[in-house]
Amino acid sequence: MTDILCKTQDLKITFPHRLGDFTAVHGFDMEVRRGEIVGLIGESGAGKSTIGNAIMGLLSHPGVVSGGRIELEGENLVDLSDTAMARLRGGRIGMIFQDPMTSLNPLMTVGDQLSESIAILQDLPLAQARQMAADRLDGVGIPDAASRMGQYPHEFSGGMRQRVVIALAMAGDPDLLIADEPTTALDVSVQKQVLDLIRSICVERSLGVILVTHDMGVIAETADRVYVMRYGKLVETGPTAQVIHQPTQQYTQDLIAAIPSIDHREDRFRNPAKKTGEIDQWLLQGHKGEGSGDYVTASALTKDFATKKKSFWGKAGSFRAVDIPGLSIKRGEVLGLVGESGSGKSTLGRMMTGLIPPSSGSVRYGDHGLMTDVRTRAARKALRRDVQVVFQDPYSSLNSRMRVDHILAEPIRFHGLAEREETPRLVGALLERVGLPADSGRKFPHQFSGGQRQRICIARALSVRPRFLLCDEPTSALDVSIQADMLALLMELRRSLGLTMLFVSHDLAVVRQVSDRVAVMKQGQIVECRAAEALYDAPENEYTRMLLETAPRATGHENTQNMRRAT
């Protein structure tokens, strides 16, 4: 048996189109050995997932492998029929997809899905497959696996669902495992658990693993070797430590330099070059002489959500998502809010911006008083103009049927901030202010990249001359280089316009770079709130220390590899 489990040679993947063929992958060479984790990294559109799909025989129509070879222990998969590939898929090659909710059937219990896969792939009676399914769930760390077999995917947390997907990928005891962005939407602690599980499976079963991701920190702590891709081409390859610490190609150097550090602040984020323009004078109108006190203050704030009845005659219960005695944000300050999924971060942020009402307690704005006292139409409009939100997913928060210039012009006209004939010029200036061409407003949201759409969302928030921004996970779906540009833009706007911000994120490195103070949430409560540098350098709460210790670091490869060898 050869040491090389899987390899691609001069691989070319093309998507035919009536206006001309698009080549997604150009002559790509890669090798994967048994017991080895190979990282495949690059920005969105680099071709990473396309290669994984090609190996699985799952290229979306009309994509085809137009050149080269994909070998699994010497057998060329490109020459196999669809029937032959179907036998390999799930049997010898398993795949972990990015979103576990879309790769699990919501109408089937977890036990039924896993049992069915094992029975088909290993040709076993269903009863025996069901017993094996319970063992597999136990093997991936699902507590009380036997009883949880009867639960549906929505009854599992995000991390538990990803563990179920890993168990499904291992149902046929594959030789090769492809993990396509398996930790993108997970918190640092859950992410560490999933990566530890993939590492242990790789070592115990001598699998070959292809880890597809854009997170260099994940690669540094997990992969043995790494392939760096850009525009469908191989840029650089080598042992992970060598590529990270001594990259030879400029693109790799730029990619690593864009990663925000969790261990120290960087001037490029904290003190970006100050830019000004004609639009700034318009944006600053009415912002002068505001003082230096608290801009927003939350007091004894709680939020309860109803839970479903346990029986037809029973009473509905309630779940307390947020319970804080108080929290304030000073004018011109950036307060970072961190915690795991379900900790109440977004709920607290939305209560502090008036998007959802609290169950009890109050929110006070320095210029508007108590939110509950803002009742007249004019007062509500003034508050909505001063308080804006930049959401996590820019595509779903933009109207896909409207051109961008209309999206930006609508709030300006609604609030009567400019004459009708002046509005198009302001819209173009706003787009330029966030780094887009003025004439790009004639396009629709789908014609922009993810990073460009997020810039449009920032421009829309700025269009009403706000004083306070809630940034709810604004960079979680972006590549590191685009993320770095977005953070620099937000911080530069904060300096130029004196904006106050609540920055909600589960990315601890990002929060350190942008925040003056940081509040840490756990199960709806704030367990620690201090100056950012003090909290990161010497956390006082055990939960905060756990979050910081489990966060991936792009410099931690040697220690991780030593731990793997010891294991």
Contents of the next structure:
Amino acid sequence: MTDILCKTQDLKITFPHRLGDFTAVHGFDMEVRRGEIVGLIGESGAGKSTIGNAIMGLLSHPGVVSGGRIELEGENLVDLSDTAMARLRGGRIGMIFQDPMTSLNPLMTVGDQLSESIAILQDLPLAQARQMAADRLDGVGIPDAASRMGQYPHEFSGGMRQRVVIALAMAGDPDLLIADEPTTALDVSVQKQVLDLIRSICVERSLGVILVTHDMGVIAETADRVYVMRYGKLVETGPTAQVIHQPTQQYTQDLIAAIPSIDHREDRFRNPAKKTGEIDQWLLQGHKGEGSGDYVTASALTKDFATKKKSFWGKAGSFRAVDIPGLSIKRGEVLGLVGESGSGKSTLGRMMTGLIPPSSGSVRYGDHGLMTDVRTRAARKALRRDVQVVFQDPYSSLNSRMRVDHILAEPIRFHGLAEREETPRLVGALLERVGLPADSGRKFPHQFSGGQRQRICIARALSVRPRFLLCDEPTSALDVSIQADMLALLMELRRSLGLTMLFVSHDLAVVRQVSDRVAVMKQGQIVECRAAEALYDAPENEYTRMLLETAPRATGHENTQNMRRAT
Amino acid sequence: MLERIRSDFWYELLNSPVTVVSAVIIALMIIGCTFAPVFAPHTPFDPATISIMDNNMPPAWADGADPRFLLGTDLQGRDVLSAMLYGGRISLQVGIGAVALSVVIGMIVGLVAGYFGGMTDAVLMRVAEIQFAFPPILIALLFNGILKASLPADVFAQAAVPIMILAIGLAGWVQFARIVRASAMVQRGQDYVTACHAIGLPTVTIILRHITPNILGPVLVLAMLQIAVAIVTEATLSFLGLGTPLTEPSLGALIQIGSQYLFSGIWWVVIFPGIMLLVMVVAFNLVADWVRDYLNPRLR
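To complete the pair, please output the form predicted in complex with its partner chain; the form predicted alone was given just before.
Below, the chain from earlier opens the complete complex, with every other chain and molecule after it.
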């Protein structure tokens, strides 16, 4: 076929290591045609980004292409010298990176960066390049492009910045565009616009686009064909709709089944298998008055953050990050809190758990009264025991210098929940309860994977026998198959221990799976707060509706959903 | 991904011959100097064992040398090699002692400033910056001078080593305070510290058990570098005649003694202690560089 723009043939990429070489990609075949978006999907460690980097000739040290070919219109890129490769980069191959915050030079105006690239890549005088740069910015949908040329990257929002990055990638009029997780750092409402832009550029200029992502929703909405990867090998390939709706391989089927749906609630999350044991007896001990009614009630809660002073003598301004009249969570209820970045959802979550003090207003706990009244050391200790947190980043939330059993034993010992001799056995039982081997406590956190570390974090939160758990984006850093396990674990713990939970996430689909009620936040305020099913099925607020409509759906919208369930 | 295994330390170390050589030199110097009375062929500062008849002997391989004195003797007939071992002992004591003092002060100030921030941080770090504006040698001179003026002469002479440790240690804590403060501020924002708050752990426990072990890496690197600096500072003070007394000379004092005879052809009295000082300082620097690279996984 002549219209094949880029192809890899039996591509093998190796990272040499003294304990034996690590092969990141084994024999990968792929074809990209002009005017086509090819999706490359896989979980972390699948080798998808490595392939993108190899095509660009930007493999990170010490990786090498140890076999096979990468062809761009018949020319083998593997044999090219570094200088020849450098000429191709930007010129015939453009790249869009994940994080628009770090892929632009913060000290250069957007116009300078773009016109410099155009001048170099197209060999034009700078004045002409500037003219062209303004047109290009206009072309990627930046309003008032000519006047925004003189602004610095920090003056642009995340989505606008990613548009600039796309304009930069297009500076040399490339034939092939590699987009590595181009929307992962963006909010859903912006994500759709950026994907639409990539789509339209691809069609208009008949480019080949390789879209590297972990998100099946992004692939479903954008790619024409998809390659599913696992452990550096190709699992399955075909037209997107076919792979998503009739996957032939077990792995692809599992992967698609693990994606939580935004359109309905999966039964396995609602009615998880109930697991009880001796450890649950221990975990349930020592709580007074179960009762009913609200466990946490926030009233007239606000949080202000100081902003930079305008001048040296000027007064510091403030920015109201959270401003809500009231919010309560019933005993044993899971309240989902969704919102885009900067909506104040994490700040609200942390105020509800007493980790940061509110600027005004109060939080009342069922058993402890007002948080601001908890002044004695003993009372504060009792409160801290009942309220625990699971964080987003499983890497920074464990002390890397402490052994796991010490991490888990410390809170038990500190709160005097068990005798010294009894503690190691309890630590083992806790680890088993969250699905890890009882003897894994002898290892250090870095010896575990992200999902395992998140289980350790959950075990640590459980170790003080809490009643209320804040989950702050607990699955956002995890692969989708691990995310499903984690949600199942949290729901199962919630049922058997009767935990009250505040579940904070930007991911509407995840929140739907776990929440009884959902609150939607926008710019520090709650715009809608209702029972989950009602809110998702018939959103009353305009903003909620927009969020639900723009969220990418892996399995398409309702009609295709039903088709899949029928098969 | 590739599993990091424990023997990485030895693998990385053995892959850097320069570091191995430096580490061996440091080890030999520490052993040789610590057990100077055992290894030294003579007791250079015991008047009973030295003879003025042996003065100004050249090194063993030169003409007119005495094989008893491997690196020759000085004007009073003291064995240069033995004097170097005894002198090196003082230099190492002062270097390591002074850095230990700097680390303790710097860690306390840095942890308090970095963890609590705000006003506490502002006050502590302004004090540190004021001290940082003065050259450390000047501060060491100042402390040394104050102690010399306020203590009787014989006490001062006897306590020369602790006084040097105090003077140089007090001059060097600021760098540790700054690096610890910066690391503590980073660690304070990590989720594991927030998790400690959620558990309700007291501040002291959070700082000592959780934050401190996570900031020891950069402190270790700086300490290795600062040992070399402290040794040089001590040598400079002794060279200026403000450090150790001539009856108990450190390497710096030996160089000062020898420098007076350099132009009369008696080169060995100054050159050998000079080489020893140089090698000691370079070895500490090279090991420190390697430790920094080892602790920074991005460079591997």
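Positions refer to the first chain, counted from 1. What we label the rigid core is the largest C-alpha set whose atoms superpose within 1.5 Å from one form to the other. These figures come from a predicted structure and were not determined experimentally.
Annotation: Cα of residue 102 displaced by at least 2 Å between these two forms, core superposition. Once both forms are fitted on their rigid core, the CA atom of residue 491 lies less than 2 Å apart between these two forms. Of the two rigid parts, the smaller turns 6 degrees against the larger between these two forms, judged by C-alpha superposition.
In the rigid-core superposition between these two forms, residue position residue 147 carries a C-alpha shift of 4.8 Å.
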